[in-house]
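Shown here is one chain on its own, the form predicted on its own, set out as structure tokens.
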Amino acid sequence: MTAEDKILPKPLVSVRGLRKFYPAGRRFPWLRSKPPILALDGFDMDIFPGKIHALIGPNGAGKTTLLKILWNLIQPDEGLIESNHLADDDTVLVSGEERGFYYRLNGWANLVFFGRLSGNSRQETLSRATQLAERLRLSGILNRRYQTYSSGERQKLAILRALLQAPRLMMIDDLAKGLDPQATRELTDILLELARDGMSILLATHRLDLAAQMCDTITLIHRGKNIATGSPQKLSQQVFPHRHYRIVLSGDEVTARKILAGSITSDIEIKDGHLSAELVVSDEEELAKLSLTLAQNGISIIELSSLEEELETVYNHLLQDSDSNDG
């Protein structure tokens, strides 16, 4: 067992070897049947408590199929799902295209209906819904009919309904679809707050910027397979093992050029009396040695900031590598 294994808690959910086929169907009965479509192909993944886990991938990669299997809407053809004392009502699914609410009822009536459907009394449902509405800043709209809600308000109400049963795992399919920047930011803040309170969140999204901004772990799914999993930083390091930094120095320019000659990717710029350049090193040990050499020669490091590759660049490289390996 590694040191990292000792630090990580036990997964809330472990997925191993999931395979799911869909019949291709045939338009005319006299034509030969097409082979079934493989939606998940030996898919593995762990979901940890209190973390936000993003599931990203192209259309048709298997994201929605995986969420439906985890919520028991459909059954896999092969594979195993193990949970850490996770009951059926501990998991909820929120869809970006929510059609389950009653358009002519107001928010309160919808929430009471679904609360009663889950076995709670009207009083219990209203009490919890009132608390959650304050937290999600929805109290001002719940007297209005659902059909008058904006996309962002409908998303928030869907999350509120999901929270009525106090789930341990919330799965969200296409959270920010059709939302403006303000509504997206509000929903992002809500999810970050829920994760801080200990809830696990599995987020299937095409928004790479959201995944990089808010998620602890990202899984890239392609053709039904898990082709990469890790934090945004680890995925970047996997594709681009050399580390890029912006370094700002104070000291003799000639000496700095000699020391950094083999490590910079651009010419040193001079601005406001300071030297600035992009630095590439293989690891932290090389960076430490370089910093020590600069200090020994009277050159001070004013600023050192990491230049992470954009997640979109990492994503595209991983997809290309996967396609090359399959080919």
Given for the second form:
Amino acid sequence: MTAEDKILPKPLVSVRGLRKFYPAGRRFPWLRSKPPILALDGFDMDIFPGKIHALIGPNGAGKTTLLKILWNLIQPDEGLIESNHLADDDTVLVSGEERGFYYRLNGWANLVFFGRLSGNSRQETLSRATQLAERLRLSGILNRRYQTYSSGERQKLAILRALLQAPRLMMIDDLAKGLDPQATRELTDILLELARDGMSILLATHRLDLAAQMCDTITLIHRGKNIATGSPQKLSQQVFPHRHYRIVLSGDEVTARKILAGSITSDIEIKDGHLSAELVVSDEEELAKLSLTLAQNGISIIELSSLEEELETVYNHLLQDSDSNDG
Amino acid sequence: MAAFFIRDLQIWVSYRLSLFLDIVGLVGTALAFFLLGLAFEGYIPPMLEQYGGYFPFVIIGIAFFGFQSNGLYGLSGSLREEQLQGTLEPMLSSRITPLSLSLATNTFSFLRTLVRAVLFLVLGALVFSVDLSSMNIPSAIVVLALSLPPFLALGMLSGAFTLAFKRGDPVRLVYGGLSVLLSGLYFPYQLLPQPLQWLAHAFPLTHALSGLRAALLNGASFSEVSTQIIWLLGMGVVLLPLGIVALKLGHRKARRDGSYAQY
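To complete the pair, please output the form predicted together with its partner chain; the form predicted on its own was given just before.
Let's see the whole complex now, leading with the same chain.
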């Protein structure tokens, strides 16, 4: 058992070697079928309890296929899905689409219908929905017909319906699609709260800013393959192995220039009597050595801040690498 | 089942104008066929005399035809509507079985059709003087009840096509069309050429309507409608397992192709 195995809990869901082909159909019955479309190509992934996991990738990468396979609505052709005592109704999928409810019914009637389909009585559904509506700040609108809801209210109602099942894994396809900043913030707050309560959340999204901000783990899927998985920081380090910092110093400029000569990526600026520069080091050890040398030469470090690469830059690099490896 | 019934009732009630037009349509249809009967009074085939004329014959047909329509189109129509509304996948994720789904999506519409059928009969008797004085209600109930399984089974076959191929359902297109022509809905199938009369026996609607007419207009007892009862029973026994298997295969294909949400 490695040290990492000791730290990580057992995954809630483990996906190994998942492959899925879609039939491409044929134009006429007497013509040969077109080759099938490969949606997932040996996809691997682990989802851990109580964590928010983002699935990012271009359109057609296989995100929705994966979510629907995990929801048991699509049958994989190959591969293994192992879950840690996860029952069928422990998994729910919330779609970012604006459909999925009966337009002529109000919020309560919709919730009661789907609640009863999940095996709960009308009373149980209403009582649970009341509590959840309070928590999601939806109480005021549930008497209105679904057709009058805004996009944000529709997504929140879809989350409320999912929560009626008390799932252990909630999957969201196209998170925050078409939502304004306030509605997005409300939605992300709700998800962070649910994760704090122990729910695992798997988000398929194009919103890289949200993925970087709220997810513990990000998986980049491209052409049906998992091309990178890790925390936003780990992915950044994978693409940019050197660490970038902004350093602000106080002391002699010439000495500082000499010490930092091989490590700075920008010219040293002088601002408010302090020296400021961007620094690149290969690891923490190199940074510690530099700090010590600066201190020994009478230069003190006023500020040291890490300069993380934007997730979008990391994403584009990883996609390009994957394309060039395939090509 | 109850959840579907309440949902369908709530949606139906929400369309108030349609509710009103349903009633207007019912009266209009009865009146149109009554006038048609009057217009051709002298040319009506003698075999209709046993029913008291053309209007009593046709009112039973149009009153009870809705049961076949519901059975045949109910599930596939409902699946398609759920696909369009995006509610099919959340519904199927509740692991509802194909048989339960078929029954559940038809429950409300069957009850609505029953109410419509009764209203047609009441209207016929009170306004258009159809003689229902000798009707045998238990016989009519048995014939109607036995006609439901074959109608539902045909609906399952149709639903299976909708799930698997989305459009071009032959059950709906071929069977639905032919049954209107051959089953004695608007005219006695005995007027058709002999080969078509034989073909007419392959349609549950033929036996359902013939049994219901005998029970409601002539007061036929169980033994007098036993032929229709045996036909309907036999069709139910054969078609219902076929429908269930077809629906399961349709679900399996949709799950394999990942096409539940496609329409």
